Amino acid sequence: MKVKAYAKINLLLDIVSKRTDGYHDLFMIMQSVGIYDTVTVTLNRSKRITVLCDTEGVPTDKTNIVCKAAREFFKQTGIKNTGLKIIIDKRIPHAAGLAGGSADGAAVLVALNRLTGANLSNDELCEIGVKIGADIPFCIKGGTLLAQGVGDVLNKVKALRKCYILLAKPDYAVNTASAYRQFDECGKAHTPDKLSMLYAMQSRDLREIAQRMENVFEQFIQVPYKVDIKDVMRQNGALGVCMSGSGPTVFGIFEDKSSARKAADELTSFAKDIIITTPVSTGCKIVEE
C-alpha cells in the first residue's frame, strides 16, 4: 500500500508551560501542505521490520519513527506482526521542522489499518501515534487544525485560503529535544495573541493571518541567514513569514506564485531546500493498494 504523507507549518506555536510528566502543554495551529513523502507498506512472512530510504541522516533501523509506529500499532491492536517492509520515498526535507518523520509514522498507521483490517478510526489511531510522537495525531487528519496538550487534542479551525507558501530550509539542523531544554531554561519573552489568530483564521482574513503567525521557538532558536531569508520575502510580496517548528525551516506566505518564485530565486544562496507549495486538506492519502 502506497501512501501520500504530508508535510506541515505552524501558522501559530506557543509553549503554554512545562507539565510534570516532562512533556510541554503546547498550543499550535498547524496546516498541511503540499509536499510530501510517499510511504510503501507491505505486509510479509519475514518476521521482521524492514526499513528502507537512500536519504542522507534518515536511519533505517529500529529507531526510525516507522518502526516505532508499526510496533505500537501491533502492540495496542493486539495482531501478530508477521512481518513488513517499509520504503520511503523523501520529498519532505530531513530534520526540518516540517513533521516529515511524523507524516511517515502517520502514514504506517494509515496503511496498517488498512492491510491487517483493523478498521480503527482516525481518532484510535491517533491515540497510537501520540505515543510515539505529538505531531502524529495531526498529520493523520491533517488539513487546518488547532492543536493542544502535547499535539494530542485535536480542533477544526476554517480551512485556509488558496495561497503560495515558500519554504527555505538553510542547511542547518535543529535538535528539537535542546529546543525545549532552552525554554526549560529560558522561558518566553511573549505570549503569541492566540485569540487573534484564532479570530483571523475563523473569518478566513489571509492578511490578517499572515501578520499574526509567531512561534515562540524562534525567540530562542539561533538559526543561520533566517533575518537574511525572511527579507527577500518579504522584499518580495510575502504577507507574512514565520518558521515552522522548531526549525529551521522558514516559510512565507504568497498570494500569488509569480512573487513566490522571484523570492525562491534570490533565496538560492541561503538556504539548501526551497520549495513552493500550497496548502492541502488532509495529513495521509492512501494512492495505490
Ligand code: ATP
Contents of the next structure:
Amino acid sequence: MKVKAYAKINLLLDIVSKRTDGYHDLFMIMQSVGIYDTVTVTLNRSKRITVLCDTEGVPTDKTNIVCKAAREFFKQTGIKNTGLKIIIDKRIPHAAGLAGGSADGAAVLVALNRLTGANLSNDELCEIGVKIGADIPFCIKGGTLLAQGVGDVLNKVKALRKCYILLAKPDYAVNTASAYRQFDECGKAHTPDKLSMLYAMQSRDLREIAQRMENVFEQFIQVPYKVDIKDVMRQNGALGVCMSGSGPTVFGIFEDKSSARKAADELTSFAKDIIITTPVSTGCKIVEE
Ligand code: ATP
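The structure above corresponds to the form predicted on its own; please give the structure of the form predicted together with the named molecule next.
Entire complex below, previous chain first.
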C-alpha cells in the first residue's frame, strides 16, 4: 500500500505551559503543504520490521519514526506483527521543522489500519500517533487545523486561501530538546496574539494571517541566515514570513507565483533546500492499494 505523507508548516506556534508530566501544552495553527514523502507498506512473513530509505541522515533501524509507529499500532490493537516492509521515498527535507518524520509515522498508521483490517477511526489512530509524536495526529488528518494540548486536541479552522508558500531551509541542524529546555528555564519574552490570529483565520484574510504569523521557538532558536532569508522574501513581496516548527525552515506567503520564484532565485546563497509549494486540504492519503 502506497501513502502520500504531506509536510506541514506552522502559521502560529505558541508553547502555552509546561505540564506536570514534563510535556508542553501547545497552541499551533497548522497547514498541510503540497510536498510529500511516499511511504509504501507491505505485510510479509518475516516477523520483522524492515525500513528502506536512501536519504542520508534518516535512520533505517528501530529509531525511525515509522518503526515506532508500527510497534505502537500492534501494541495498542493487539494485532500480531507477522512482518512488515516500509519503503520511504523522501522528498520532505528532514530535520526541517516540516514534520517529515511525523508524516511518515502517520502514513504507516493509516496503511496498517487498512492492511490489517483493524478499521480504527481517524480519532483512534490519532490516539496511537500522539504517543509517538506531537505532530502525528495533525499529519493523519491534515488540512488547516488548530492543534492544542500535546498536539492531540485538533479543531477545524477555515482553509487557507490559495497562495504560494516558499520554503527555505538553511544548512543547519536544530536541537529541539534544548529549545524546550530554554523555554522551561527562561520562559518566553513575548506571547503570540492567538485570538487575533484565529479571527484572521476565520475571516480567511490572507494578508492579516500572514502578518500575524508567529513562532515562539524563534525566541529560543538561532538559525543562520534567517534574517537574510526573511529580508529577501519581504523585498520580493511576501505578505508575511515565519519559521516552521522548531526550525530551521523559514517560509514566506506569496500571492503570486512569479514573486515567490524571484525570491527563490535570490535565496540560493542562504538556503540549501528551496521549495515553492501550495496549501493542501488533506493529511495522509492512500494512493495505491
Ligand atoms: P517536526 O517538525 O515534527 O519537529 P522535523 O521536520 O523537525 O519534525 P524530522 O524530519 O521529523 O524533523 O526529523 C527529525 C529527526 O528524526 C531526523 O534528524 C532523523 O534522524 C529522525 N528520523 C526518524 N525517522 C525519520 C523519518 N521517517 N524521516 C525523517 N527523519 C526521521
